[in-house]
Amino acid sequence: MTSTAGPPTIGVQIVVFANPFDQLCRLADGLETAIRHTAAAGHAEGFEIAFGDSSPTPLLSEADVDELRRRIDPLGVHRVSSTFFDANLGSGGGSQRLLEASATDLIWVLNPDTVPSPTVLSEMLAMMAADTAAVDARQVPIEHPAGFDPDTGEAAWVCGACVLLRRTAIESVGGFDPRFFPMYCDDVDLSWRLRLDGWKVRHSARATVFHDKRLDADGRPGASEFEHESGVLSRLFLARRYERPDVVEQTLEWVDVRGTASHRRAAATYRARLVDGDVPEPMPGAGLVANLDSDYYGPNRFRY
């Protein structure tokens, strides 16, 4: 299951940004079930649960952390903590900061708007073969359309909303890249770098996590203006890193001609950060694993 002898230790990482406290309580209740189920089966031990706070002001008081601790770990066995970053590090930057502050064998990254099922962690662990660096979970009620091999679970990339990572593997490729700021595609980038390094990334269809996404008025998975902006910006970052200057050029042209105000903000940010040298650097040969011709950055089973 891991390179270490005996059951692996697991660090749970949740980067928050002004999330409602009741949302975190639902997440905590789900974490309790998943940890209880996994620990009882002897599949893992030594859990550490770390909240990383990118909010403008501290989101969690001591009492809040105590309440989350009580929900996650009623027996008081595991370590539950919260770190205020005093800056918005974004999802990738926050995950990297928490990763550097821990030493567990495996890292379980979760979005704050998720609720783990009781079996999700055990199922992801079951798929963490020796050649595997990352396993993600099936999301409900909006299932992610990314393709995967139905027999092996092998995928082009894994989604960071709920993913189990092997520390030695991600450290060997440099971890999360904070320059994928503020969000999106830090998971695609990490997956591709892991695959370049020879690792497999897999999807576990049996591992279920609830992800609180809603539908818009047309019945489609909605995206906010900020999410549209982040989506374009992260696409430009990926295209730059993975040797697709043509995609960078096409994307910027598309934004200039047909883009919304959000898209234009993303293009302006990219150009400004390019001048500042604050963008992911190109990786020679990295285009081997990249798929920038698909909206989904890889094969997809269906479209929304």
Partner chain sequence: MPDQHDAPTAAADGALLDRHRRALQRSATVRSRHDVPVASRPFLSVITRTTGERETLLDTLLCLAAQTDDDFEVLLMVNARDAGVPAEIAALVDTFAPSFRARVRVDSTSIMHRVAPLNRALAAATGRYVAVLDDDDLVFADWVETFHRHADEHPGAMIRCRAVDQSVELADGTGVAGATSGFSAPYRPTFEFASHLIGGQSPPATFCSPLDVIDALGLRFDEDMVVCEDIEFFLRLATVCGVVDTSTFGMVYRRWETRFSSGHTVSPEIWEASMQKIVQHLDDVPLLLPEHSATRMYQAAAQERQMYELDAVIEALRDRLAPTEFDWSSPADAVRYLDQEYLAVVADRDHRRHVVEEAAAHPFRELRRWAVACVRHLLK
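Having displayed the form predicted in complex with its partner chain, please output the structure of the form predicted on its own.
Nothing else is written out below except the one chain.
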């Protein structure tokens, strides 16, 4: 990233929910290496690392935070903090809460079940051109199938598991939307609103992050019943916001005929909120950036 004002400041945000402490320690070790590599190269001048806790009760004790601080910042030059939300805000809601509490130039959002590679941040920074609002990383061992331009990295949307965001761009479109996308598709919605506002979002194939996911017996990434429910509800909200009433109807019809119990719960929630007027308003011109005809909300390189 080139700037006449010098290297950017970076806020690292991790939203947790009852995660095992050893998982967070593994993340912290990878984060320390990535931050050290980036700072040594002069690509950033200051870091703030914030954990946001959506667990039912506080996940991290003072001693736990001290241990994570020691792992992430052994020299004591960065700010490491933890905030207990006292509510399950989800990934999008938690990310928005942490974003509003910071003032860094860039925001690096990480899932708690990831481990950054030493060069992942430097590579994402290298893709952060002046017209770019967000850059995500390649995930291993299970790659995300979303497509991107191999020359420019331009993508339909970027994945929130490991993404670098430009604050001015994010704030210009209102940030994450926790009302309708507290968990799933928060990254899709944010990406589409950024693109509608004229920004580019890009994928950096050279930036690598370990994301602790596994394939199920059918060769697909495993998903819980909650994920299935949230995924359908998010799809309905996306279709409503991005001017695709046909997709809303098709999705509801599919759920009614073939859906599981979790899918039907999502449909029931959508219908109840529609009656209450608690659904997204269609955005004029939003169909120009949205792709609801693909399982992956845009071009994909392969299918699981």
